[in-house]
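Shown here is one chain on its own, the form predicted alone, set out as structure tokens.
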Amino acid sequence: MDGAMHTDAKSRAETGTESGPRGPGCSLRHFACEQNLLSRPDGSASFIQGDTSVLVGVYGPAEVKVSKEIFNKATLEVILRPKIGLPGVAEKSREQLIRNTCEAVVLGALHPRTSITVVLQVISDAGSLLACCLNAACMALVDAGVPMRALFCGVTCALDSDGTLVLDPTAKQEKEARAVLTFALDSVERKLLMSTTKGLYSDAELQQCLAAAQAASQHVFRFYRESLQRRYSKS
């Protein structure tokens, strides 16, 4: 990532495991997070969910090009780089979803006429990639000290042919699923910030998935808190 793969000696690795609220069939995979990994960005984080891993660098608030300047708030840009090759349609779509989520919580009005850039590098994709990107972006924004009205997290749900709900699905489970739904939720009231869906599902199944995601988000936010507490209590 712009040659900034130098690790900081002060960085701390924080790991944890969480179980989902709906029993063994709907459990969240193992979480791991490490902040302050890169030397060049103002903030950075690596987030791992199972075998899915994303590295994020946040730059800013910094000077912005005149053509992109917004007079009453910061200009937020999101760049998503795939593991191999050049960004395609899927990456551009995810960039828009991540940007919409970040804009909903970042207090850009505190830094008008500046630029905040979030650069995400996919390390490995083993399912629930968008959710992992959202979680990594949140932890990197926290590390950069970007002001936010709330934290946010991503939770992915999959519905199989029998209607069974699976939280945080693997790539194989996503491929076999009848529908895959990803939600972004805030940490204050568990409000829905963004959603994207693929496949066929009923209104009742949508509400079921949203309720499961809101319940699962409590485990993600608890992991955030524990990870940050461990890091700053040692520093």
The other form holds:
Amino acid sequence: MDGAMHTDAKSRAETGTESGPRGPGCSLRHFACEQNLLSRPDGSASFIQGDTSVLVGVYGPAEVKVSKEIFNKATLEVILRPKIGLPGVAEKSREQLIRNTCEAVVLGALHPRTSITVVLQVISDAGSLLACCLNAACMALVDAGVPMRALFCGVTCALDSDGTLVLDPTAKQEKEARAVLTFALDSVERKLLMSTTKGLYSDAELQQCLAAAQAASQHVFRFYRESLQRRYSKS
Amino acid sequence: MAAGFKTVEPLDYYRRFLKENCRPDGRELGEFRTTTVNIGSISTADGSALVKLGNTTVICGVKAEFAAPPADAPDKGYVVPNVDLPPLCSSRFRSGPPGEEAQVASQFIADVIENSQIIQKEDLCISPGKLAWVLYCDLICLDYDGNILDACTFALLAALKNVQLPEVTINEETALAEVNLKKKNYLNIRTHPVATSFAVFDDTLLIVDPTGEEEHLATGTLTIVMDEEGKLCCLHKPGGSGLTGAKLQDCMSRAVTRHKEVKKLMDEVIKSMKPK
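Let's see the other form, the form predicted together with the partner chain, since the form predicted alone is already up.
Then the entire complex follows, led off by the chain already shown.
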């Protein structure tokens, strides 16, 4: 509550690679998360994965326009602003993905006829942008105190031309990859909440990426838990 | 009496059918609606197709025009898809700038074209750095009864198979393009992506090809786009209830069978059109 709580964590896989140049396969980039950094929104969070950084503000539950109100649950709105230029069709598509993911976990039935607005601003994009947006949105919803049935996290996998899997790819790795798959997983049973993919890949590769993403999501959820513990243990 | 119950408790009404493994319109859980396709109906377009998936009707028209190739890819042409959901097709759409659903559908079609490599963009180039074809694909929904993505993908594929581009030669003396309208070639369609959509009910049950009402009651949707080798071009799951890996496997196998059905239909239609 009093000022921002800065939590840093290095996340690595069981193979034990250092957070510098990562080994091929299973490690995620360095994470950092900061909550409650904006004064106006009810909840805010900034999530940094490597060099990709997204800032999110959540307003809600708040007043909703009569035309948009739903009688038995909260109306969720997501606005995604790119770093440069005006929002276009690609942003609209991502907004829909993020909104539907949040709708699946937020307990909207507890706040009928209200609106929960999630505003995401891309600060820098160095690969795995959608996953970073999802992680930041989850942290901001927690900071705002919006009731949820589970937490969710985003994980990106890139498959290069010889089938090697890279988790949390950088922009360069994404560009050179044959396929880039982004998943959103929930924290309770690691089920697949959202998926969006780019490029061609086989069914077996999909299952492999999904399994790797589920393993990686454990690290992300552990990081969420640690950062929240650190924040609330002081106050 | 059933109609009254359906209006008051639509979800319960549906659950009663789903318990018996069927749906109100008599289909099984894994059955698609009757698909019909009509190719070449718009004579002013370079390629066109009309697809009906039950009541959902989508028409696709492709126009080819000249353009300068993009500076970062001087030997490639480009394809510009646009999905339009006009107020005609459903009462939920208003006239004006494209709403979210239309934009998402346009982005989806653009991704399918990009990921599946349905056309090699180099084939659209006439003269590197100077002239290339640009294909404007306009998909218009005439009747919205759910499963718009499957219908749009199929309409796009059928229309592209129908496109005939005239031969263009660059006259070296005048440096102008000469178009020979008498000699036309079909596009080289390399893969045949087919979309299969599912709706998730009550977090557990998956049904194929949802109608408008089913989409409204569903807790999530999933669209899989597969090509003929079983490779996936797109796994579009915009949120909604969670799915396990095993459920995804079932969806994959259904998508494979759907691909065969659609391919057969396409081949029949193309064969019936050929002697022109």
